[in-house]
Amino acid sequence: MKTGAFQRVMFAIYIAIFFLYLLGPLAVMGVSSFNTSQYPQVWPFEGFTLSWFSDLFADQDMMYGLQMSVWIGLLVVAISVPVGLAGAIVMTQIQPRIRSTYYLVVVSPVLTPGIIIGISTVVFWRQFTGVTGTRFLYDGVVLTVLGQASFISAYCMLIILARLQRFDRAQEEAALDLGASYPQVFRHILLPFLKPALFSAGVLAFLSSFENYNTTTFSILADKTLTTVLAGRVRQGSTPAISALAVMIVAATLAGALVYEVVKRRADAAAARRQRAAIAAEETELSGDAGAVLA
């Protein structure tokens, strides 16, 4: 009994230290963004201010970078989700003997260090655009979207694949037997079934693109995104405005996560309601039949 209590105390201490390590730095950063001190610090707390937030909005480079990041994120979603969808569908149809090779190729970007993806993208497209005379494609935004799409498409594929594996092929066959064409089956059966996975893949793709640094710093060339601007700032020295940015990102993602949760709960509730209604309808029909038989 005694050892049990001792173990519990030890474990509680471990958990406390673990979460102090995990959340402590963020808390420090959060507090420092409201401190009037010129240098980001918590103690001594010289006075409460919101001026670091207004500094942030007045910062032209940051705002430009933010705009670029959002733009690139949307383009990456537009490429990665369809490509990931195609990758997942092909995975379920490909012959078993080449499936493992195919899997290795398309999953490899997930395990490749980000800087290598960035470098190889820049090297290849510089030569490709030079040789084929499409120099206008050799542009920071284009390259960043291509570089990020390599591994983000793989994330999307894995998410979509997980749902696709639960797809009942019989639904597709039933639709075909009833005279639907292949594009109709794809449009009206497969896509609606995959919709939740496509949505999560899109959200994840945007977030991964938005916060990517390792690949972007190589492929962005002379342009900039929020993370590359930020990296430059942090290297030069630190101001509490950067802490303020972190606070805002946490707040924004928190809001996004809450909205997502609410939407998802509503959808789940609606689905549950439909199912209940269907079951109820079936039951009344059955009892009606039974009544008819008895009569």
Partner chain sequence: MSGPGGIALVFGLPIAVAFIFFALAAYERRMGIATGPGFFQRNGMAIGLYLVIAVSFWAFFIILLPQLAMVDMSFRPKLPPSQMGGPKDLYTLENYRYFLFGSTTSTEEWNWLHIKAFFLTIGASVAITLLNFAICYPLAFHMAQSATAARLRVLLLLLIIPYWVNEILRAFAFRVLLSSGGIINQMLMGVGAVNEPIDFLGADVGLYMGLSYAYLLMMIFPLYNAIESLDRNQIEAARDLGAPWWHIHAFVVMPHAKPGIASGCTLVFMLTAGALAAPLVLGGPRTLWFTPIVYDRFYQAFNWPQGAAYAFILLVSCIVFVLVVLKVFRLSLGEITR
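Having seen the form predicted together with the partner chain, could you now give me the structure of the form predicted on its own?
FYI, this one's just the chain on its own, none of its partners or other molecules.
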């Protein structure tokens, strides 16, 4: 076999192994969710059924955990994105000699193990609420939101910071020279520029919160989320209803990614049309001025 053909064969084998490793578990779970077998399996395929999906919706603990995970995820987004935005803006404004120290401090929660964050969150807020008389805040949902937001905010900051580094400060200076205030510059110039990064940070924050287990298992206290419910169920043995849940989550994630890509492409196309129209108008104005000079 020639060298070129051998390389193509090896590359094809590598790609096949890579996608088998990546998508194989998802394919097995997807097929097992439609198999009538009482145990999650692909072969033998005993018959097609949708009963595992109806069993999933009838499972009160699973539905309650799902609702709590969604609710906690939305609260984490509401905290993490503004905190990440503020951290990114401060990063670009502080003096360069302390920037590396500031960066190390704000990113350190990402490097901390989740179980440490969960335990420290419970210990700190138990002491804090006891001393301040705000014991009503010592709640599983509140602690989980605070614990998750403490490190998910760093993820959001990194995403927003990457976008912010491409921002042209001359736009801000031009707006300020024309009489705009700092809040107006922030609202009408900076926020529209950061909108894609803010959306990406919000999606990442929600997904990170939704699938988090290490921190949640300590901070949720007597309450429960979807991940803690699933962990308890798996210890007792997996069922095809869990496969059905995985199929629904993967389908929802793919649908969200597809919608985001469509919206992004339409926005890019609209921006390109506006840019072409501006260039055409500028060229028309220049040719008109040239004609007037020649006349």
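For clarity, every value in this text was computed on a predicted model and none was experimentally measured. Residue numbers count along the first chain shown, from 1. Throughout, rigid core stands for the largest set of C-alpha atoms superposing within 1.5 Å between the two forms.
If you fit the rigid core between the two forms, you'll see the Cα of A271 move by less than 2 angstroms.
Taking 2 Å as the criterion, A280 does not count as shifted between the two forms: its C-alpha moves by less than this amount when the rigid core is aligned. Its Cα shifted by 3.0 Å between the two forms, F18 is reported here after superposition on the rigid core.
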